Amino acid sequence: MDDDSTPPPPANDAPAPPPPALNSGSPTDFLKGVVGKRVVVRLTSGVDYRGVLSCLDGYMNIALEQTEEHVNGRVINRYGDAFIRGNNVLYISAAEAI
């Protein structure tokens, strides 16, 4: 049987797709990626803390190294070492490219 009605193959015009994010990855990544850099740890209360990472749990209790406390922008306090519990962690964002 000869069958003239088969499509040609699609041609190969379409364009590739984008390469990926380069932030993809789970969190767990992401922290284990961040430690000994320098990060921003927001606290429920709203008042950041920017220093070192230098260890977390998996309860998100944080070591930093070469702490500072901000307050509405403003640097309030620094510390050399500073600890923080993790149930008043809001976040943890990198302050430098990883």
Contents of the next structure:
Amino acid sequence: MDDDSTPPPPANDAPAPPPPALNSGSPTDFLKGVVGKRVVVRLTSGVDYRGVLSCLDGYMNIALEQTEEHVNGRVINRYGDAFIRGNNVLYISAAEAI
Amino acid sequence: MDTSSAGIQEPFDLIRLSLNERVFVKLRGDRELTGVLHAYDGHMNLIMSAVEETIMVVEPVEGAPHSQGSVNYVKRKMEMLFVRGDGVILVSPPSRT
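Having seen the form predicted alone, could you now give me the structure of the form predicted together with its partner chain?
Let us now look at the entire complex, which starts with that chain.
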């Protein structure tokens, strides 16, 4: 057991850093922000889908437009529209400024 | 205010608009289907007809790294098919241009 006189954390007079002005917001805010933007959707299999995010739902099912399917950095397929079942999604990355 | 796509509010709208159309379905296990979509539900269970299934089979080539085997495509046809939703990766409707 530590003794009671545990010193306060090392002297650091600066106040707690404010949250960064950019990059703030919840995951939901991010997702709202990227709707209509170009995104990269990576599946757990490692396949990437690049396209315009037209919408998504609470299961992270995704509707993409102008979709390119990338495997090992190569385009192997294009789809005008694509529905991606949410359970396969690893991440959604913004491919342009939000 | 609508985006370029006509009236898609949620991803399932894309599927709804594809009913009775020929769709492309990518499944787990390197399988693909094309067929006419007749019904679906929230699990993405699908009822399809006039289906052609394409199965990708990688045959190991002796002396080659096992990632570079030759790829064979096995095709088969089915008149009517129920697809369990958890195997579905992607559904692509016919292009709506």
